[in-house]
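As a starting point, one isolated chain is supplied in structure tokens, in the form predicted on its own.
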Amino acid sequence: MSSVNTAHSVVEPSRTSKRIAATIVIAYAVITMIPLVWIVLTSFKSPPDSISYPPKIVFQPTLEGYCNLFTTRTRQTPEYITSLGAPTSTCDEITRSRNMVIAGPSNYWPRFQNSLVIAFGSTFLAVSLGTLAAYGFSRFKVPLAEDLLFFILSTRMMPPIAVAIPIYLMYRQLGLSDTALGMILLYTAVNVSLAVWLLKGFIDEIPREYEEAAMIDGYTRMQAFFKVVLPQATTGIAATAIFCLIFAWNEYAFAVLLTSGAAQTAPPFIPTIIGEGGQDWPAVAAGTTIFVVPILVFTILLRKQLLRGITFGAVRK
């Protein structure tokens, strides 16, 4: 008898299929993409400009968005604005244009601080708690750790809105309503499980002969854990970090309802710049284009941690 080697070979993909596939990519990223571009083209519309119908393609670029949001502003009488000389800058000069003048600054950039703090704050805490849980899920016999893992994750089932009441009124009586500490904490407690559950898989991932050894050479288990599996662990890490701060950057329902004021986030103020004649639309355009940048920046900076982070675990050996 002859015996026949058959080797299973990989069936590359025909050039047609890729031209395909290239070609639903690239229409997918466009659509995505086409709201980001009109909302950033809006903010550099006057407003006259923004609520055109149909709307225009072509315009006169302005920065009159930008300073409307970063300024409040009153009417006066040409007389009085005569009476003041010269423009001492952009926003003046395209302010007296309009027959008004510049009152002070406006609220945004407070709020936008406010976004800043909560937001990373919230996101530094979740990683680290998430992080040291994740490594006891994953090192140690926790007892009912499949039923504890269910619970944790259970948390991210329930809309905010079946929550928001008892919330409200559990902060309030402790005094955390319209505070940065309350947001974070709520914002931590939000993000906690979606770190376990993600950093567990990256530490499942990581050989526990590492830490033996290390422990073998004279290490504790917390230098072990902050030595060996923590450098081994940075692109889990920063994937879940991305995950963690684009929620609590984005989140608008507990915003809505904790703060008003000294606390309230970017989100449920963007929505109400008004200007003379109703919405303002370029400068919400304006504030929404500012608002994407600093997580579209964080992103940016870890992308090939989070390109690593989601593949991670993909082939194993």
Given for the second form:
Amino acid sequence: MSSVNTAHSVVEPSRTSKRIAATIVIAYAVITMIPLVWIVLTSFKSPPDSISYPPKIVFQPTLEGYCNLFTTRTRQTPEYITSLGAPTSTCDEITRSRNMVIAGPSNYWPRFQNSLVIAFGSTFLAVSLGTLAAYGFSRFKVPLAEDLLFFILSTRMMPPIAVAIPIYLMYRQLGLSDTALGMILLYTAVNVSLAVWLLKGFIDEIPREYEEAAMIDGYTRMQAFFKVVLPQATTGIAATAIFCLIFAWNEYAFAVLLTSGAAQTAPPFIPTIIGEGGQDWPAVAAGTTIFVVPILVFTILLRKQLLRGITFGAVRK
Amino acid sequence: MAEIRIENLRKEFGAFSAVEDSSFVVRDGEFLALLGPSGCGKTTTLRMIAGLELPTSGKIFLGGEDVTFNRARERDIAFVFQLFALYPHMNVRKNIAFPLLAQGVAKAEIRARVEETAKLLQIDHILDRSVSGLAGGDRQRVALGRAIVRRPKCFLMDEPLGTLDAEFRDLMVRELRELHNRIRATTVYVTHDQLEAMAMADKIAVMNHGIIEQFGTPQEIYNRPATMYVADFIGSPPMNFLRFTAGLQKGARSVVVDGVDISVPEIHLDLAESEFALGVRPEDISFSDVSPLRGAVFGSEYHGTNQIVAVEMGKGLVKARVPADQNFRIGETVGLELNYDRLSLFDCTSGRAVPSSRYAEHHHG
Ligand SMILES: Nc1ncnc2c1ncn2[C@@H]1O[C@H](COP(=O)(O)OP(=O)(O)OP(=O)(O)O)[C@@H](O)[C@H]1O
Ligand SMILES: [Mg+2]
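Give me the form predicted in complex with the partner chain now, not the form predicted on its own.
What follows is the whole complex; the chain from before opens it.
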């Protein structure tokens, strides 16, 4: 580096261009954040506030949306409600103020759990299978490797919904409709192609010498894979896992078609909240807010790996 | 420790043959340098001995046992890779202990042996460091440590000094040889650097295009190169070739080059008229005003204790290594005196040395 600042470097961006870049990035971030912020704000509004016009920026926050999200309620006479004695919780109190009593838990929590099981289960499967397949493609002479890899990728070329009807019929025959296992298998099948391609790139970059050294040192190939290759592929595995998780977590079309009860995930469930007792936007917003949290946490935890994943290992350790 | 025996080893990659019909023996405790230019098949040979590559044909024996088709992990050898292949997710101690863990050695013994090895290599102070922060020389020592901690049958090293800078290489060459003198492990060391090979090895195998051109001690290789390729590859500057066309008679003690009669070691074979080359090392040339073999000084290169003088002989340059105190003018005509005792003769068609008394004494003695 030269200590004289008069000449500008050809490789380093100038201060002005850095500022312009920062302005664009921040502006873009703000624009994309607005809907998210709006959803979070709405989740803390009362139902009248949520539909008032012009929209309220300043309002009295309430947990009503969250209470409504997690409960089912029935309308009662004021006399009955006063006869009940003191309310047992904040939600109880809010509900009574609307002339209702809590009848029981809603389906949101079970649906959310379904989402967790199905998304994490399919991600785990897709990444495990993908890692093994990618290792095989990367290290061995696989007959027709190029064609197989293209075939694996080609499963992604068709919009998944195009096969929805055949899969629906197949699943009915196999008894996989509306089961968590069925959804896990389906999402795994969709994600494994992405996983193979992403992970092959990462594993290709790990020199073979590491495994060869381990195999000469007395380990089997399997042991070498687990002790030497896997630890070095963690970056790629983490990045791949996030991509798979985001897909499985957000997937809506198949979920609507194939699940309705026991195995229903959160995405098809959230819109149904709106029907229960008028236009309950705060409850919908609350459902969405909670739904976003796991992905948000996961992404923030693994953001470094995610960035590297996007650049396909171009950023070397 | 064990002897390594290679018999008619061949390796083909599709239609390309990387190693052709190699045979040699590395005796127990010997240090062999596998020397040759880039792409000549050194690494491939080493990988076949290690079991990382299966030969197309031929046999490999370790300590008398045929291991040609054994897996790498069953061969009990250690391999030092060119880029060391230190596991980046383990610290120095774990890297060195890794082979012992595979053998199920007890924890206390692993600890003791790792520390003993580290002391031997003077890296005991960095045992708990991460390998990613280490300097080239220390990485080198850790890689060596991982190899010797196992006390394997033999060591295979693939250009382990290739990535180090020149100054440090000299130091490591000495260290490696000292280490070998101490533990006397059978070693095959791959390099493309003739000076490294000369400095370290008990035996050298010179490879070219998958063929072992010559196998012998550094002295044999230098003094009695079996082929023009070896003569040209070894030595700096390499051997000079004075080409001439003639027939050679058994028992003859001289050849005629450019009309000048030159004494040579006694020729042991009758050969029909064809192109031959007289091979002479730069240090076997001296200047003499009376010599009929004459040329014009083309230039000189000062090397401190001596100088390399290039002389234009009409058919090309001949380089002589002479004392540094002699002065020459460029263009000056000089006479060259050859140390006839140390001359080699080559058949230019086959590239092989012509049998002579100089070469025979090697075969019988
Ligand atoms: N797996 C392989 N498939 C095809 N060709 C190969 C393979 N491995 C090596 N080769 C070829 O075989 C030849 C010898 O390779 P090898 O690595 O043994 O050379 P080397 O003497 O070690 O050279 P270097 O000094 O460059 O390391 C080269 O031409 C190389 O391209
Ligand atoms: Mg090599």
